[in-house]
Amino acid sequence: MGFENLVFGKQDAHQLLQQYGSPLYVYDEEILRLRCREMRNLLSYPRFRVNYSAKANTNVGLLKIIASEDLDVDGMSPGEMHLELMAGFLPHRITFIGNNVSVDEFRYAVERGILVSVDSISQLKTLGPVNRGGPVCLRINPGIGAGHHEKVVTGGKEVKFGIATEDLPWAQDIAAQYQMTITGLNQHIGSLFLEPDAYVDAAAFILQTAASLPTVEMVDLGGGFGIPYRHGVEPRLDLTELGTRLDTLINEWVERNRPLTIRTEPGRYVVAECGALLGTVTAVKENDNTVFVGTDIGFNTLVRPAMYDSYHEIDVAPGTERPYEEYRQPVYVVGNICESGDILVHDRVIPRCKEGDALIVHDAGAYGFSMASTYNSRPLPAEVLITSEGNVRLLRRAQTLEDLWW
């Protein structure tokens, strides 16, 4: 371990902070394109499409890159669909996968020719009057869940998502009442899996379900593909093994049944590793043999550690030249929000810090800015892109104090 001054090995952290302000989100175009291509090449099955789950990061500049890599996209709200359309996604490349939404949100999608997925009988009844005679996708609960935290498990018992398979005949009756055709099924078991077994099992389940619904033309296997946040400790998800097992499963099903379009909907895997969050050390103090390194990265800027106990690797870029030294007692990196839970790093070995040092928080491209807030009335940070040519381009300016009230 040592000091690290360069972001993605390309741009000096202090120079970026000086030019664009602190804190600051930085994205790397080359990594983003690489992850898009890995997902796009996951299967050899010819009718395979990738739907990027845009809730992970909706920056329009990144969406344009993702669209150029021939990925499709999911939207969870009219706001997300609006941004996706602005980024150049045509309506047939967007799927609205909301839950517990209003009839006005359904109408927004239907009027634009965007396929809608519903995850309850109640929502199907709400959609019917504004989508009479149209296609519809059903989100089913496969009874299988996976994820790094109970708050991100989206399949199985006691989760709010999906239609139970025993209710599918009821769903067919409601769809028929409004002359809607059930053309697709989708599911999601949870987020950040690094082993393929649960995902493959859920894929087998949804394909089995599709066999009983002859109008289904598309099956979305879901997302949740994980990345190794603990560098050098967690293994990467073996995409070769996962792809091989899925190809075998899908081809065997198609031989017995009929051709289908197969989709996945990764979010985190596409954007997490292309993003870093920069901040500044603002205070260092010691209480009861515990060191607290204060920073301007509060949970308003990156909420994952406070919400999910999530782990992010952190590098220190010293503000002054000095020998490398590590703390010998527990260190907590804490933010500037007036909450005791505003903790970025719990009890970890990190380099000794001084006021004015820069921090580089890795793997912050997914559920970073998209979950940020103005809590404590702190403006949102800027976002910049390191292009494939090595240049830095502003994607979104930092908010000003005036933006907080307008």
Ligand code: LLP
Second form
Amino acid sequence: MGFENLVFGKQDAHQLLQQYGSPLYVYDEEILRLRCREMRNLLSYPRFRVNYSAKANTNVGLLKIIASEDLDVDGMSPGEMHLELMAGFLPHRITFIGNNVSVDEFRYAVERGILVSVDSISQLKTLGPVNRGGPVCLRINPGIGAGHHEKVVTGGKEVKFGIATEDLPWAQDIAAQYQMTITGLNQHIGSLFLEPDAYVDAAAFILQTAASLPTVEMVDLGGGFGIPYRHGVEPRLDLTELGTRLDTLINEWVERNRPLTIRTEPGRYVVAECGALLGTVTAVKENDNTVFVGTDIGFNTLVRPAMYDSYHEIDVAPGTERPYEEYRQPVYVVGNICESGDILVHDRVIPRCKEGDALIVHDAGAYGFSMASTYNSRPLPAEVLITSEGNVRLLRRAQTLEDLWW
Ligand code: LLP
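The form predicted together with the ligand is what I need now, so please give it after the form predicted alone.
Whole complex next, starting from this chain.
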């Protein structure tokens, strides 16, 4: 947290805002490629594939880079699958991992040859008539959950996801009724772990489950790989330790059982750190010894802090030349939305701000733009890429007021 004019150490924040408007999402190609490669090299096990979980960010420009790094992809809806196909992913590189979807959505995937995962007996019965004789994956609930907030824990009791393992014989019966073959098992225990234990335990559980399902040839261990949002405070996830422990588990399983393809499903890890959100300080005021720095970054643009109390580092790019100074009292950085929960930064020591300063919000590439809305009828911002050569390329233009009509 400090004064910083350059985004990713490469481009001037004010110049970018001037050219593309404020607020603005900026992505860095080099960081994106680095994170893709780290995920791809997680395991030394040879039949290992990474499915990027596109809900974190579906910008087609980024999807193309991810495709070129030889990651596969999962889709949660026809919209995501459509964008993935547009980005060049062939159907066999896509898995539809839906939840409570309609028969038409299943049909969209099946007609295109996209593998479908269902996460309830009810959904398996809906899929059956449109996927007769086809393959199917089952999403199990391993009874283990993890995550940075209760809203993103997706395994364990009292969450809506997954088939209980006790119900697997029933699922086998339903699949047989429609001559469907259960070719894969998948799971996702939750989003953002920085310690490997829960993920490794859940991996052991799903592998054990796969042992008793002889038609299963692919096991997807899920996503959730965390990034250190608090710079210099949180440690990075130890991928070497995680990879070694997973490799051991998988190799032992394969020796005892049969060949298997292993997948993971990271979203955040791939795209969070390659994205920064820029905005502008529009007002500064003091109420009762509390400073409010008003900006154009409302929760319509980045909802994570309002929705999960998430922490994002911010830097200030001063609009005027002046010496560095910090506030000595509580500061709230807030947005331009008509709700008091529209808070980007809570009670943090930050540099003294002035109207016209720019803000750089870090690690905003995952669940940033993809969760943005037009609440209060504010158009969606533009997205640009700083390419590996250092050039800036527009990936998506900002919406205009006219776009709000449709
Ligand atoms: N697979 C499935 C089935 C998922 O539901 C998710 C995320 C992922 C993979 C990818 O998880 P990741 O690797 O990104 O943790 N909006 C929240 C996160 C919600 C995650 C939803 N599911 C946030 O901003 O923190």
